[in-house]
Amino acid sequence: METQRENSASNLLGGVWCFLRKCLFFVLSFGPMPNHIAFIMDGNRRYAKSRRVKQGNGHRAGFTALTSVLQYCYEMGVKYVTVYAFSIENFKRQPDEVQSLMDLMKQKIDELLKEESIVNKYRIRINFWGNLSLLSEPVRLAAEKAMASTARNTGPVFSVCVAYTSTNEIMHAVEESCVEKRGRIRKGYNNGYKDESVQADNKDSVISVTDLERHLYTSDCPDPDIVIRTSGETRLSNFLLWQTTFSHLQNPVPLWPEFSFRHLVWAILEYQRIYPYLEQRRTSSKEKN
């Protein structure tokens, strides 16, 4: 009897609790609202060192953090969210912390499958961007896999960064743009061109900006609005640095682990506070080019 009592105040506190956020999200959609928040989720060690704990408690207390960023985001109409979750870099970090951490990505890549996760209450895409072949077999399959699932949701996309660095994601992008204008001058040539690497026709040859972002795992996805990394750290490390020239970067002192609703509505309200000096750059710039 005591536990149905317990069980219903906390429903109801549940509910209360949902329908401020609800409030406090109106009231902030009158002002201008982000299509794409991007995280740099910095300090699950030093949060799990500051508690001495083991490292791998500071990863799970992130994915939880992940997992209430992920559900306000979407409340408040977030289409789009990008989390960095694991450089080319950190695979130089001490092996045993390495395996730990793909066991981690593979436990929790298939709790987010699970019938009563986020994904599936809100019909959320999974992307996974970046160099997949490095990672351990088991997380490979299980990225491929809930990316296979989720392809056809219609709901907001969430993308992780794993085995990724803005560099590798450019020089990808540059070798398939290559690969892709040499099969058209390999076609050109075959319908009539004499010399393959003097006749060509310069548009063909030429590889443009808009080949190159045509080909970046982003490519379906607008720039991010709002960059946010943890921890009071200023470097992006590596992370989006085509796509975040008029992005908004924010740096708040928490880590990871501590980054919370109120740090959250924060952000956006130092977004809409920025947004007109952002428009118009992006404006000028158009005009520029």
Contents of the next structure:
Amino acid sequence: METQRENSASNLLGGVWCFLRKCLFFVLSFGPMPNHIAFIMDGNRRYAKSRRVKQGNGHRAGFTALTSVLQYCYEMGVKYVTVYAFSIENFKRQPDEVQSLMDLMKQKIDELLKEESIVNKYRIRINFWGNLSLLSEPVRLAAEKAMASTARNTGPVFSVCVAYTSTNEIMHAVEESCVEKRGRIRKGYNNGYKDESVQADNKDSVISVTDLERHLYTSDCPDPDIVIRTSGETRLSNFLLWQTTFSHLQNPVPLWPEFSFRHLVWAILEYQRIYPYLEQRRTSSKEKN
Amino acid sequence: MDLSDEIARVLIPPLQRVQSSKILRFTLGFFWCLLHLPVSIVHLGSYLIKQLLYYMISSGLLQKYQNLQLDKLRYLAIVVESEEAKNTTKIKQLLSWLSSIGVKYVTLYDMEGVLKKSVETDLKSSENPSYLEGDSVGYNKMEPVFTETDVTNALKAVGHGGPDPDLLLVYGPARCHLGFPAWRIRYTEIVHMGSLRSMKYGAVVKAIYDFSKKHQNYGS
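For comparison with the form predicted alone, kindly provide the form predicted in complex with its partner chain.
Below: every chain and molecule of the assembly, starting with the one above.
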């Protein structure tokens, strides 16, 4: 009986908190709201160290923070959320740490695909960006399964950058563009120039910026409006360098597991202050190109 | 979560009707401004504290900022908002400050190329870019194997190879790199300095001092 009453009390409180949150988001949406937020989830290991717990628990706390932040973002109507989960440089860490991160990732991917998870609640489409061939077999298969099973979802988009660096992404896009262009030129030769869309002159052998951008992992995503790196660090660490020309770079001091609702609201307010300037820059740059 | 959805379902539709009513829109706007008030107060407070700190640094009152360790700072880059970049006096003053601090290599960048036109530099710009010969990218049946080094070499060959800056100072309204060559800012510390018009010597010293205290583990 006691636990039943406790449960209904906590449900009621949860309901009231959710309602207050939605009211706050409604007021916030009077100003411009970002469409795409990217997070560099920095500070899990420092969090574990400061709490004197094992490193693995720091990463787990980080994942809990991630699910809450995702929930708040989607409630606010942010359609695209991207996170930097694992860099190619992170493979240089201690092997047991890398292995435990891989295990945690596989476990969490499996959890996300369950019926009652946030993915199904909001009909989230999941992307995994990066050089997935560098991942261990079980993680890579789980990632591919997650992408396949959510590919037709029409809700918000959650992109996880794993085994990713921006320079690797750009290099991969260059490579793909060359392969595509070479294929088109060869096709032109084979067709004896009968295919009018492929002409073997110098102009068409040039790869344009648009061609390159089509081959980036982020081709079907708008550029991030905000990039938030927690724990106060000021560098991008090889994350979305090409796509962040007009992104507001923020570096709040809290560590990633400490990043909570009020930090997210603060980030949106900061973005709203600077939005007119960034929007003007973005439009004038588009007009020039 | 069902209860909260119920509450939301009951109360959100009337709130949506608010949007169509002018008076209620005004009320919403009022609450929005109220929400922004603490942010503005914090910005004002932090601005005043920083101005005090920069004054103290410039007048030599703070000992730790007097001897800057520049060994980690090999290359410094500056991004300027293009409108502000037209103020060449300020740019030259900034460069003279950096030179007096002892910074040896400075890259200047702005999105519209205003700086390139107005400031005399010693940078060589290659008029006839040379293209890489296709020996690593052969016209044979094998698909090309690109590495990041190939891209770096290609950028150098067309005259866009420069060193990766260690520290990037952004002069403009927002902390935004405004398209600084992406390949070079992988691990660059990006610091927002405010507008060029109100630049302070103390701010430059503080940025370089903070950089010298930073520790990067490059992913490991």
